[in-house]
Amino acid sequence: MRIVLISTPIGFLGSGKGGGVELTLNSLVTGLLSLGHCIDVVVPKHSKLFDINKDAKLHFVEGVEQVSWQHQDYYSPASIPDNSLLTGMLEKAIDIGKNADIILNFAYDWLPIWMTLNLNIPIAHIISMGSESSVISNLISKVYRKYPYNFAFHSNTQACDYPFIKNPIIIGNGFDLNTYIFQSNKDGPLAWVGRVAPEKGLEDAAYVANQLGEKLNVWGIIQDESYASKIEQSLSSSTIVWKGFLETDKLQKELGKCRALLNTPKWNEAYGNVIVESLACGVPVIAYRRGGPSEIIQHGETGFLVEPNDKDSLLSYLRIINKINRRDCRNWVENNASTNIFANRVVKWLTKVIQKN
């Protein structure tokens, strides 16, 4: 097939502002490479694809960015800012569209969404969020009445924020293994990776450390300075280590020197990518059982799960985080989640949606 994917208006591929979407699309290209399609991506300007990706083609488009609907109220009128980056992505996906199979849309928003019912090429949404949005919510009720397959989702929790889905398509995700390095030490420090920002939590990991008198190594960008500065000044000066934003070479470098990752999010996660990008490296997650994380780690096995803000647990389970053999992680995620088991369940569904529009 010739499939034309767009990515995320909300910010360009490599800038950390996408968040998962950004690795979620890449590792998709990957394996769709190696299944043998050909592939046109939409892209911000400034977007970079990982260099293993290099038989995309890439097509530039400049804009206003979008405001991410995890920051904006539930009841929030859709709105597009003039010169929209999202509005420019649709016109060109659409013009390359005409020579292609189908549009697959990562954009989690109102308007690629509406155009299912105005296009005449098929275009299929993968849904990175569960509901976050009234108006979108409401407008995916619609769409799926008319075009059942054209949605997928990452996880089954994630679906049932949707509850008029019936049968949802399930597609997980999938990772390039080749670019995560299995360490099995067991004694280095404790990890936390995410967009710093209110959703994910991060204060509750930063007492987890802060109790056992460690430090937090934090990777990711700042997106809220005021929400990082007040967790900081409520701990011990020398408990969180801020790493900043790394591609996934240099992340999955450090983050395998760790010997346990927390995940502590506020919300439901989609999937959880960091929770797999960690297991990868042989690193064992504590996290939350909300969202996709709870059917992502096998409990006792590749690591715990703990009930939503119950940080005694987290705090409990993490003085026996040992006790999780490193590579029965890593084999979880060669059997779950490669590139290639993702990409096939993504052409099997597309395959589908072409099928039935």
Ligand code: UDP
Contents of the next structure:
Amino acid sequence: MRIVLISTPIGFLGSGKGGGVELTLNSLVTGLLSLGHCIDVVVPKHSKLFDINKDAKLHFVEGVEQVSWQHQDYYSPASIPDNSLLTGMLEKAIDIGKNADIILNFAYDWLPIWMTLNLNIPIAHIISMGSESSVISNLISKVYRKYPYNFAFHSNTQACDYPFIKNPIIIGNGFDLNTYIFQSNKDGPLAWVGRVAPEKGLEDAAYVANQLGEKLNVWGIIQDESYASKIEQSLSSSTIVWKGFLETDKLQKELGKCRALLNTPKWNEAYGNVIVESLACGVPVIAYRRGGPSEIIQHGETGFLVEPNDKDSLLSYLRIINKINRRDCRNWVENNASTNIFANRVVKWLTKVIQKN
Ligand code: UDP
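Starting from the form predicted alone, produce the coordinates for the form predicted in complex with the ligand.
Below: every chain and molecule of the assembly, starting with the one above.
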């Protein structure tokens, strides 16, 4: 197939602003190329794909970025800035799409979903978040009635945020296992990885580290400075060690040295890439039973799940984390979330979309 991918309009690939979508898109391109498909990707200017994806053709677009929906009011209207990056990316994708089999959209926004009703070429959507906007959810509901196959989700729990979708298409996610090196050492520090923003709940992990009198290594971009400094001020000592945003290769080297990853989301996490990346390095994860993490972590085998917001249980499980066999963590990723498994699921889905459109 010739597939045109539309990247996120929140930030360029490599900026970290697009969160998990950046890695997901890269992993999917790796998998699709290895299956022999022809890939074009429409991206914001300055974007870079991983070196392994050099055979994908990039199309750069300049313009003003969209504001991420989770940082707006749920009932905000959809808005398009002057010189909109999103609009430019869609125009480019439609143009290239004339010679393609399908357009695959990663942008969680109103306009590309609305276009499903108005294009001659099929457009499929990977929905990357739970319901974060009334106007988008209502539009998905409307488009779904006519095009029930055009939406896919990362996890069942995420899809539950869209109750009008019957039998949702679940594609999980994929990771290039050659990128993640298994490390067996069980005595390392504690890790937390993600965008530093309120929906990610860093404060709960920091509380637990503080209670243990340990440091918490934090990797990721600080999206909300005032939120970050509020957490710091609430702790008695310098519990948090800010490690910044690292490229995947460097991140996995550091992450693999850790004893455990804490994952404490406050929203319905669509998937939770950092959980699988951690497992791929052999690092068990203790997470809230909320969204994707509850479907990824095998309780007692690859980590532990605790009820959302229950910090005391996080602490209790952290004390017995060394009971987890780090090899089992890696094995789960190999068997369930490789780029190949992911790409095959997506191809099966896209083939159906093309047939039904
Ligand atoms: N990430 C990264 N470098 C860092 C910290 C995070 O590349 O230093 C990436 C990580 O690999 C993951 C993404 O940020 O792909 C976070 O995705 P996740 O699905 O966990 O959460 P989201 O940001 O989408 O809510």
